[in-house]
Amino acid sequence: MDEPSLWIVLAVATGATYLWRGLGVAVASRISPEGDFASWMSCVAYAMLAGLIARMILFPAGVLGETLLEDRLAATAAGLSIFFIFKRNLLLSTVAATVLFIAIIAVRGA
């Protein structure tokens, strides 16, 4: 495919994303930082991110869709357990969950 169309695709994707960022700054300048609207927006953001993460684990798009749901859930559950058992250690739990996931799919593939 030709080069110019790729540049336009990039510009369109950048614009479609910056639209939300720019709108966010414009809205933010009109509200009080500690007000009700700010705390509502923060909850909306947390909820959207949690929904996105849950979707990425339960119904992944792309290559992750080749793996089994129970394997993804098992590795996530193990990571969360380790996180809370080991005083919220993010590094340990992230590495453990990922290594466990790789081990499970390697064993299944063998």
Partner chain sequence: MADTAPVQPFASEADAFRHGLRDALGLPALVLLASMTGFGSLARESGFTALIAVLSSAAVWALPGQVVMAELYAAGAPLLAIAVAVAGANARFLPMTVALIPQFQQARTSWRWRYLLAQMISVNTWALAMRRGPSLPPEQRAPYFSGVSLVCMGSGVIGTACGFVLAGALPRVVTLGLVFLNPVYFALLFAGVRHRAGVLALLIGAALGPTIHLAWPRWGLPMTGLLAGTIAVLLDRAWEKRRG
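Given the form predicted in complex with the partner chain above, I would also like to look at the protein as it appears in the form predicted alone.
Excluded here are partners and other molecules; the one chain stands alone.
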């Protein structure tokens, strides 16, 4: 592609992005955050997140794929336990699971 064509493609992509963002802002003010649609969207978002996390644990890619399934499951179980023990503290559970996973990998590597 020549340079003018690239600028046209960039302008069209930028316009399309901002068009959808603008429509989202216009529609969002008409949707009740406590309504059925917002509740459904929240459920879909959580389901997608759960699916991605399960995929990372069961079918990891890259360097994570070189670790043992037991190590990933142990860190996940510890993180979930800490999450519920400490009144759904997401930061603490994430940090604890990460530190535990790194420690397990370090011990196995030594």
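Computed from a predicted structure; not experimentally measured. Numbering follows the first chain given and starts at 1. Just so we're on the same page, rigid core means the largest C-alpha set that superposes within 1.5 Å between forms.
Core-superposed comparison between these two forms: CA of A13 displaced by 2 Å or more.
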